[in-house]
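Only one chain is included here, represented as structure tokens and corresponding to the form predicted on its own.
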Amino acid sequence: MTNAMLAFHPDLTASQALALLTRGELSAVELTQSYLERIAEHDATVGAFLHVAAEAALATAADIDSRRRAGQSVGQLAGLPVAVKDVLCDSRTRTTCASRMLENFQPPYDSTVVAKLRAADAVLIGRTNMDEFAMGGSTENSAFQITRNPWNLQCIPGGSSGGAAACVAAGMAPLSIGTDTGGSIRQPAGLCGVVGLKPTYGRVSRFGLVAFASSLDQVGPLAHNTSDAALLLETIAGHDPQDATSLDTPVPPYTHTIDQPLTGLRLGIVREHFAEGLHPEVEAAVRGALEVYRSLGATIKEISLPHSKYAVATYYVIAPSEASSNLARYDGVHYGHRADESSLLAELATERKQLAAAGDQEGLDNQDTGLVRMYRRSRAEGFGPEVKRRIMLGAYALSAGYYDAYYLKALKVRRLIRQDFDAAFAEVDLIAGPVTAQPAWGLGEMAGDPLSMYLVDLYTVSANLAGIPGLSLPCGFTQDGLPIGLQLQAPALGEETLLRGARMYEQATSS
């Protein structure tokens, strides 16, 4: 294995490993230990994990083995290691959101997703790296480390769930949990060659998810294949009375129906998604995938989403506005990073002396109080550049005189985007297209160009704005060996159709 390429894949899928565990041919401790060894061997170069819970994971695995041997009932994921993006509260470990602001934050409770994983007897193996507060598309915005793409260590893994995608791609966990606000599960899944699913808004509880943009955030699975993604989604989905946006609808048996092909499948391709700027190798791979569907009996129909050209602009008004509101709570008082007060008071006293000596009474009258200065310094020290940028964008869009021109108008365009999808799904069952316009780019390549980074979300943000589910699955490689992802989208609560449609392609192309 070279430094330029780390393409390690475990021999077993999560579903196969679970079958071996159930039959007693493999112990949970053995399986967990094997993944811990892979992490020890590879994560120093990949950087997928912020925290590895080796001792706790082995203790959980041993308890599951003991209960299995005693003939006691165990959960749906009993013995399977699962990595969790470090944005979901876990009462047993720190939840940092990859930010200095929450570097030492210990949640007093579990998020619903973490609680469901524990109830299913999953082995929570570690916390994965991410863009700070989930704001970014490359996992270069983490306050603690950079995550690299396992297929090429000089490239980004995507973001913001880059660690969650990279740890699965590198064989360091069979399953992982990510979050998707504008493509943050699907985009890194596509760039890392794994399956990632963003469910319908409200399908999975957001209780205990540290909020970025509350009307857009959704929790979902990343896995090696669609069957494993279905298994994990089935575990974490469902109504939660602790989340006011949670949908009170039954969870279909995804794992039982996923292998049933869709007869008479009507697949839509969006005219606007095959325009200037699409990388030729990405376009060729996606069109090749469409031909596979055609050979399976699907009807391919060109459709239009006329307001999709406004999706990125709409998203980057709504998401920063909600982020500005959500992140206002981090003031250095209740919790989170707090600036050193002794240095602030000393600085304040020095300034007062200088202003008094200069006879500047106006300056003395207008000088910040120690409390105000503490707020400002705490936030300046605790947040990174991208988070600050989005807070400022959001605060501007929500400010007096601009609310109607920006935020209110964006909400109206959001409604039009949803109506475009409603009209499209009256004609087709699923929409297919690229996940990103290009394969993974080099580390630092877009670091100084936030606008180009935002445009990477061109094909993914619409699903979040419309609240519909989307899935990324591998559909090929570039000549340089970088993965290419195919995106499928379905109507709201159409995860079952989405998974079955993705599984059709997966089965037809598996060697």
Ligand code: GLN
Given for the second form:
Amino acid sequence: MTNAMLAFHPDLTASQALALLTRGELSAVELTQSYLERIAEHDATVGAFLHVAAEAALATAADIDSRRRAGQSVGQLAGLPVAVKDVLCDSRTRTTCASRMLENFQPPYDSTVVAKLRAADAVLIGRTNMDEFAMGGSTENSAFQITRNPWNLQCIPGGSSGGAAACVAAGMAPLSIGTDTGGSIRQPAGLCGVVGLKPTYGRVSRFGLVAFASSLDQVGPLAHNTSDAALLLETIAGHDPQDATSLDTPVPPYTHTIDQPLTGLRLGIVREHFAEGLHPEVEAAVRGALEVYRSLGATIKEISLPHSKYAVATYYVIAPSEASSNLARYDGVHYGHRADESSLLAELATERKQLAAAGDQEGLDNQDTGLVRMYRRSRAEGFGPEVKRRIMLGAYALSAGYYDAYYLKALKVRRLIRQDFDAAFAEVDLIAGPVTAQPAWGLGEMAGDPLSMYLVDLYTVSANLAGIPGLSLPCGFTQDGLPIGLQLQAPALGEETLLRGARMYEQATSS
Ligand code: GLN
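Mind sharing the form predicted together with glutamine (GLN)? What's above is the form predicted on its own.
Let's see the whole complex now, leading with the same chain.
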């Protein structure tokens, strides 16, 4: 394959398309059709979608058009296609989490985010690829396919919401939904040159989101620009009694305030973020963005997050611990793939014969019963290597002998990381810095090296540990034409400031 580039600059943003739809100058069917055509043309190459719901999307679009023509009221996103990461339950389509374990899982109900999208009359166009159970940073951990970066097809799109970022970057959907447990919205957004926002923990309901690490998971929007991200966030945010961690706080009108520049903006840059290992072109682009802010009247202040050097280690104890507990439900009985029973029985009989022939009485006594063998085989077959690694890491960190040394200690460091942010936000309104230390890397380049993959999360995991919102927006390109992301972070529930701050930069730099 050539180094072709499929990144796409839309003629219309989602907000502009919505204005045309509202005025009747564009129909939802026409708009949906144009995205479906783009998918048909390019997704065989990009691999962003696990499932394209062409028929259902066109039927929804036709219904919206006829309601609109009849003068009936329609929802906030009426007629806009939205792609959803394959980790949010949708009762009308399978939800696989890109795992063999859930290959045939058909949820009996809609997640709140999917329900809100439907209520807003969004056109659910398809389900996007991801790292299995959202564990990974390159989308190479999907059990089904890889996804390519539309800016360079030899590169990874980032992850775990790689399909969500790539489908927007390649113009195959104007808006998409991702999830972010340790950077999985912001990192692929940064590597694919789109906008991605991880909301405050509790801002968006997680009801019906297949859980990875419940104290960190958040759902959020990916889009071409900040206004479109604001529109999607406004639709999905809000209190949900079905999610006990959901915040009962009104959702500000993000789309109404986003164009108000922040006066006297105090921007913090983290001393520890500009250290060894930061790619020079990423550093130059981020420093360039800071100059733009300075020219817009912002003051730039150096701050310190002294415990940030422990963030990756802390995250990779807490996230796998929670994952090992959350993923216990996939045992072939409660949920998920079950190993074929006749082959299990045959295996058991063969093994028994061998043990008997060897006179191994202890082996015979300890042989797995059918049930235990079934659990073990089901999980061995259903989960991929990274998910197994996380379950083992987590089970170890939570085990009686190591709980205090690992899990409890990680919780204490998490608190210190949170306190660092509290102290920083007493002095600045937003924190700016890189999303990742390097641009998108080559497919397969890091796939066999979990530790390097974990280290990529250096700048993103802290926001999840602290529960604060973070946003990634494009701030330039490398000489090789790969996008570079700028990360902005705000105090809890500071999405409005975050979006306004991001919009200032976007407006100042868009030609
Ligand atoms: N790369 C991180 C991990 O593998 C982030 C995952 C996420 O945010 N879902 O855990």
